[in-house]
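So this first bit is one chain, no partners, the form predicted alone, shown in structure tokens.
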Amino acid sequence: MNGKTVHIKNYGCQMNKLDTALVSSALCEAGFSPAGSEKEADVVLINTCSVRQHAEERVFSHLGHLKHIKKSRPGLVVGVIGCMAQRLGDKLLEHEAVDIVCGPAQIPQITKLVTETLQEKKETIAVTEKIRQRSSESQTQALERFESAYGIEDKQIPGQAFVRAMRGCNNFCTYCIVPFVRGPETSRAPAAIIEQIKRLAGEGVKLVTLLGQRVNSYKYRSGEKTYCLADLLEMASEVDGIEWLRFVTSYPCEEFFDDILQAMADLPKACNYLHIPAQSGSDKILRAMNRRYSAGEYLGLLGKARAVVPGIAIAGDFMVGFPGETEEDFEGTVELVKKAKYKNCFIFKYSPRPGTAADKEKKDNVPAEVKKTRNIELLDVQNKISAEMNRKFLNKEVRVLVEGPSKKPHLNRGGSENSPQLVGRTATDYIVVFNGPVSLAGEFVKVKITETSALTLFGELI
């Protein structure tokens, strides 16, 4: 729509961040001009997590402040898109700042919605009534017709791009909404992603994550064949311009996980790097989170990975907190991360979700000081464990994806205008922040490691 402008502001996940591409493609697509900020845009569209109570709440929070807008602007259109407008329906629409509302599976028709909202004046919700039950064949050709037509780089991060391998999850673990928000697990068409992914190449692209819920539960049968995760990444890597590639998130279990581990150890472009996030060290309270492993089996999945993948890099997630999690449950927790040497962790508290077997099954019992507590302390043990594992890289080089200027420019050490503190990370994930032109942004770079910290290696650019 010539002549009028959007801005779109995304909360979440790495699936979320897709779609927000996705959705701004589209939308430039059809002549909208992206905005600077809300204040200039015509339209203005809140990607949503509803994963954590925080991340609605400041979803709510930004959607007062947009009410404030429009009593000066009314003419301004609010939409709400994602995870919380698939939870929420019709309840958001009660807001007075908002007149549109789209599910994950609707966001192809996002120009539509959009646009009949600007020229109607009218509210407008598109979200799928029966979550659980599988896409019909019609709305399956469209979210990959989407996919396929505006899976364009994200250009806030040159040469990097990510593509959806899977939609939706059937693991059902008790703490998690996504099953509810984006319905069931369904893998996409190899040929498919190799084509968005050949296209991506010829933009520039060099680095690909392919993306899941539990990505290392790819399975694709066509014909005689099932296709895998470990499939994908051989096809991917024979795609010129495609020099590193990356999955997340994967899920402990060892299905198709030896062919996956051989997969990385013998392809060039697989990055070493695995995030597979174990939620407790208890098996009490694996067992009430509807995680099928125990913490044994975790750390020999942690240990066959390191046999097979020599140098691989690893990551975790934890949830602290949970009903029923005893000290000693947390102690067991913090046992493990010990042993499983995280390169890091993400690590949140445990708030209930509605419409999750926790919530309805079991008390939040667990005071929230307690869970302050737990989280602080676990967050300092890794931080141990990561400063001790950067300092490995001291005076070493490593080769850097560039990502662009630092975010955080205070921590420049002797930069000058034509020389700013820029950022980038290495094949295995790890951070590295060093001064040079900003025209190296999407480009690789060997940069020499002088100083480290847990969370960031600083370095001089070779």
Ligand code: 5AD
Second form
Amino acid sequence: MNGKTVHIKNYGCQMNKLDTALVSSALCEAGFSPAGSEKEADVVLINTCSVRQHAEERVFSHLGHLKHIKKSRPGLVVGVIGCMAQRLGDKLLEHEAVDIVCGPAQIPQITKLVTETLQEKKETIAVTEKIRQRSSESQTQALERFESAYGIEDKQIPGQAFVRAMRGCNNFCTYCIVPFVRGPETSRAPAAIIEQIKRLAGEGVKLVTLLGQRVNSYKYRSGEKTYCLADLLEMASEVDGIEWLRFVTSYPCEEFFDDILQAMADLPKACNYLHIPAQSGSDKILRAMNRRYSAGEYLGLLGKARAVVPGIAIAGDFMVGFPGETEEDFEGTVELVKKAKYKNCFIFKYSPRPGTAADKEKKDNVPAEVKKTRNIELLDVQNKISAEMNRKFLNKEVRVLVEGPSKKPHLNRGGSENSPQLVGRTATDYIVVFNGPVSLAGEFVKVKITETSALTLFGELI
Ligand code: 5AD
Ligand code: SF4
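Instead of the form predicted alone shown above, give the structure for the form predicted together with this ligand, please.
Below: every chain and molecule of the assembly, starting with the one above.
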């Protein structure tokens, strides 16, 4: 213990949650202890997301709040890490609240940066100067060492962990900031990934989710052999203690698709779940987004997935209001959502990101009101589909990995002190709410479904 406390706030995707878990355990290892709250912390770190402007606005509003706290506690150290740190670099240091700026590739240096800032009361920054340049061997090794040394369970959900399969992205969808903040695509060595999964299994982890921006493109050459995601799933399946394997996010393309589906069908531990964003149902918009498939080809992939993996649950992402999206284009998206029969979908309003091709070349010409209406309409279409699909679970028994007490008050009906409302998920990622003892967190249970809504299955512990 060094007597200093740290509080980390996470914004953004699962990659960020994983980075937060790594940073948190690195700092604990270095003697910091977790602060009960931001108000009591000596160091506050914000792990940030740049994917939409709204995500960045939330961070700035948080920084505004920290600026006020700093007025009464000038010793407080504030660090911005993650995607915004890489995107904005030293501009962030101009903010009164910010002392440390650390990009996603520099998180192995976090302990050093925090310690220097605490001791020398100086601002520190570490970001990648040329983000699209292949990272140096020493940087990759530092990230690998960091990842395997601190690659521990994300303690927030007992029994579950994320493991990075790939870093970065080479896809260059025209709207997307990720290639500019996370750098070029690289696949991690299978041996390192499996080693980590074995350690996690030893610590009681039962569900591992492999992460990559385009995880189905995982490709690692070693001697004569090229490993793909199907190989990783097979190798990870052999790890004792691991019961479920998931992977996110998939890009709609043929490469390796058949092998991955076959692995899902053949390996009992590989969950029958595919998150495969379409983004739009209009071929014109898909081309403008530099997505390399048509709506028809996309539906063809879903058809194949359902034929090879019976009962597979499919989730999607869509964006409404991309530049030039007409009412007809949007209708194409509605049609695609109706045909795709997703378990659920995430729907976003297009947000121009500085430096991306869409922002440089196209006007953000769909009015905010129209984006909002399309967002609501699409959600409504999907909710009806989800509600109908969920009804099929009525009176069925499902196997659930319990996450812990349900946090959403609107779901809070029933439950008692010894048997509060718990939430968990099926292998196919359906959310299940039921009453039971908190000690079940991290365990598998059987639940009989008694009621369903568009978003949730409700049931009774068997
Ligand atoms: N504006 C709105 N949504 C975006 N996404 C990615 N970039 C943007 C953007 N500029 C969405 C995509 C992606 C998800 C993670 O975020 O739908 O799949
Ligand atoms: Fe994750 Fe992308 Fe947001 Fe970075 S910008 S946190 S990679 S979603």
